[in-house]
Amino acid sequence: MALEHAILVSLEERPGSGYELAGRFDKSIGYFWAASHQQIYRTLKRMVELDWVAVEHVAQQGRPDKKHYRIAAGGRAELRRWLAEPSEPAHLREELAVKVRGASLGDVAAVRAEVARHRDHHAERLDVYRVIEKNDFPDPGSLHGRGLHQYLVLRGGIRAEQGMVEWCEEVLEALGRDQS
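Could you show the structure of that chain by itself, in the form predicted in complex with the DNA?
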């Protein structure tokens, strides 16, 4: 499993509370590895028991107390171990593809509309990534180390979203031709 490792990477970049981590998983890191706040709280608890992260209770006024997490020595060791270990290539899990494949068993026009909706969604996501790219990485050629690694992951997101947009366009065009 990699949720622990995604959390470790995120905590290493910046320590914080579970709530804060959940926020990060709603953007940045979470674009490539989604997780709900439930999963994060539960996993953090387990990671404390494993001594991968250290907790510190922080009392607050006007707000509920929070727990501040930071990566511990055990977590760093685990990260190093995991980074060196080979991992399985992820397999695709695209509900939309199943729908396209089964389109002729239902309303093709409805499936086409679904594809259009997904295209719009991925186009929006692509715009978000492009803005981040422009703002945070104006000069990619000069990047090194951590900054370069963050940029490369963003590039992966851009490629993935662009690929989806193009595929949706191809499907829309082909289904349109077939129906007319």
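Show the form predicted on its own, please, because up to now only the form predicted in complex with the DNA has appeared in this conversation.
Shown next is a single chain and nothing more.
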């Protein structure tokens, strides 16, 4: 997926300034597709040139004009094209898995510590996702359309983080037994 498509989805959900869009990437959509603020601003400029995004300059007192972006007809067409395009299933590409596989070639205790660090990180993210689920989707059975789609992505994140926490726990237990 290109950053352009993540931006198109976000702008279709809610138009806004580059700053607001970057804030969304720091929060919701950024959990699933990360981008720096610089990448977002560069990509927005390119998308305006492609006529995928329209920009309105809003005057501000004592500050430069604010740019307010919204998806344009060309962007909607590109989004429809991209949504219909088949995508490749993701392959697990996890540096931690390679470290676990090679643990016997180095310091197993250091690898265990790294696995514990990853487990804690995934557990923290899982907690964040569960708070979002509780606050933003208190009645998932009533969801439809955009709300349902956002919820389903969040559920995918919850399941992925649960799986990583469980796998890290399994690795820690097994490596602990192996060192005994």
